[in-house]
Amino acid sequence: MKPSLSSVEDALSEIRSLIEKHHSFVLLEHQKPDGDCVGSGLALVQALRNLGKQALLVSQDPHPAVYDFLPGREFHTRAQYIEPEDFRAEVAIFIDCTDPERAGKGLELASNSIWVNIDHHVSNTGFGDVSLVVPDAAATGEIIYKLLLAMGVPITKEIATCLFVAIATDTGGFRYQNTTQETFEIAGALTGYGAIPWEIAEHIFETRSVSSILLLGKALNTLKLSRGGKLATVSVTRDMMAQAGASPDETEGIIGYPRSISGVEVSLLFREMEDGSGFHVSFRSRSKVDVSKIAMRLGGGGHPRAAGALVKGNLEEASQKVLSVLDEFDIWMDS
């Protein structure tokens, strides 16, 4: 349901006046932090730091290298390398989350801390103490720009062009379907407080390591379509990332391939778990497919056009569940 105008401009409020009373905060965020995830998270924390408060981004994977170039990174660090008592935050912020188990191990940190929960995925649960989640945005950087707006923070060079990145990976680089007027008179904003564009689609989207592309190619090599062609799935696994030499977050990206054939509605991606435990399941879906909803039945979460999911299991299991699911979905029938 679309949250009220009040509504938000309430919870705005709600957190603005919890950052002005109180000095210490924890930002977490959510396992495989993505490019919306780690700009959002980079802005804030820098952002409050400026305002002279004690505030540190909390993640319990790694950022992913692509990500390097970002300015704030000293203000992060992941949650094994921290014990509770060591940093107890008066506050804790949870960014682009939708659930408090999404921080994963980072969780620990918000013990006995107010929780303001920030996010856009239509699938929140819409915890904590002030809860401001906004399906309708295109990104948690458009709702961490507003708040910043909001709070009469000035927004740096730095601030733009994390809060940039966030919007830009979030819409496929302002090509997808959650991308509106309002995505471009943001950015439009951000390049206004120095955030160069050309700069940054030359680092997320033009710019990757030999072994990804190594494991790119092993991936289209599993390409699968089926369902009249409107179904495309490939495949990672553990021993095809150690061929090539890559890491996890060098998937990133490759889901866009299958989904950009010709005909097909939906594209999947399997990535197999570092512990070999099951497949981290990515959806994408054209204009028809609500994917969210699919991975919700799943125990996953997400946008209508951009899911994914946990699933136990070897990759013939694991497919077979996925399938299973869809098909239960009259997905497959012309509209």
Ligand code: 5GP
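Residue numbers count along the first chain shown, from 1. Please read all numbers here as calculations on a predicted model, not as lab measurements. What we label the rigid core is the largest C-alpha set whose atoms superpose within 1.5 Å from one form to the other. First, how it differs from the form predicted in complex with the ligand.
- Annotation: Cα of residue 206 displaced by less than 2 Å between the two forms, core superposition.
- Core-superposed comparison between the two forms: the CA of residue 87 exceeds or equals a 2 Å shift.
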The other form holds:
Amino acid sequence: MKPSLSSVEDALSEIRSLIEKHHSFVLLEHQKPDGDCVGSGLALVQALRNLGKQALLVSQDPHPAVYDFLPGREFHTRAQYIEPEDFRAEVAIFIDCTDPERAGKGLELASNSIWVNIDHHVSNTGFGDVSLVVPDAAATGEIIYKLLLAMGVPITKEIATCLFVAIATDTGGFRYQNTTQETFEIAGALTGYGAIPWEIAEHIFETRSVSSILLLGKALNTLKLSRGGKLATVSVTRDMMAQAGASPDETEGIIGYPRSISGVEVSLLFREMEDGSGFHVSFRSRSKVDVSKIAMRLGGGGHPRAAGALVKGNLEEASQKVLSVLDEFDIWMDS
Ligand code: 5GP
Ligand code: MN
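Would you mind giving the form predicted in complex with the ligand, to go alongside the form predicted on its own above?
First the chain shown before, then all remaining chains and molecules of the complex.
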């Protein structure tokens, strides 16, 4: 479903006038925020602050340490540090969230606010008083860029750096199928505003913690190929994370390895939840299978080539559940 140009323009101007009219804003990220969510949120919170607004970026879970180099962190906090009773924002802006519940504990801070939904997931439910969902955008960062242009706010070097990170991470370094001519045009413009691509790449793609490399080794040891070599599965348990000294966000990037195996169309990463109640399953596909549909059947969501869902049970039960849904989709037949 492609939103019409006018509906995008209408939503942009509605958001612009909401921002002009109101003074206090809370920006909500999704649970386990990724580079797009963090970069988009930090860019928008700085833009609002530069306009003299009161604005706070809030996430349930911490930002992955790789994004510590980004500017604007002083305007970010975690939901657990705020008492919802003492907090009031006139407008809540959901960033990169398919549905309000994705904000987790942050949702408690939005109960009396006007809701704005800015996202690029096909599985977005269209919630909110104003909804700006553009599935063709490679990253929410592209949409935030357009919003800032529509608002006429200056794009500083700091904002440009955050937006570049948003786009570079969700496109896998401008390599995934979501990368378009417009993606490069926006990235080029951001470079003009002061983003330095090689420095950003050095931080986000070329620097890893020892613990994440140790965890990668353990995860790759669990590799299983099935469905005639078209499905590759890896898993990460809490034990493995403890042994590697790694945090849950250090699983990011692992799933790219099984997908890169020749002949693999779909890869899965099972990551055990911190409370042991089940697994977060990441789905990636190479070029054909729409994994967002599979994730949605399991109560999750995402994009055609990258999606996720939470599945209860032990590893055996969770993988049985996921495999039975995958097999219903009849995706292993064509070559
Ligand atoms: P990842 O596998 O990297 O966690 O996520 C891949 C994509 O799927 C991201 O765009 C992410 O927002 C989305 N996603 C991951 N997990 C969930 C989930 O549990 N629910 C929903 N709705 N989307 C998810
Ligand atoms: Mn995104």
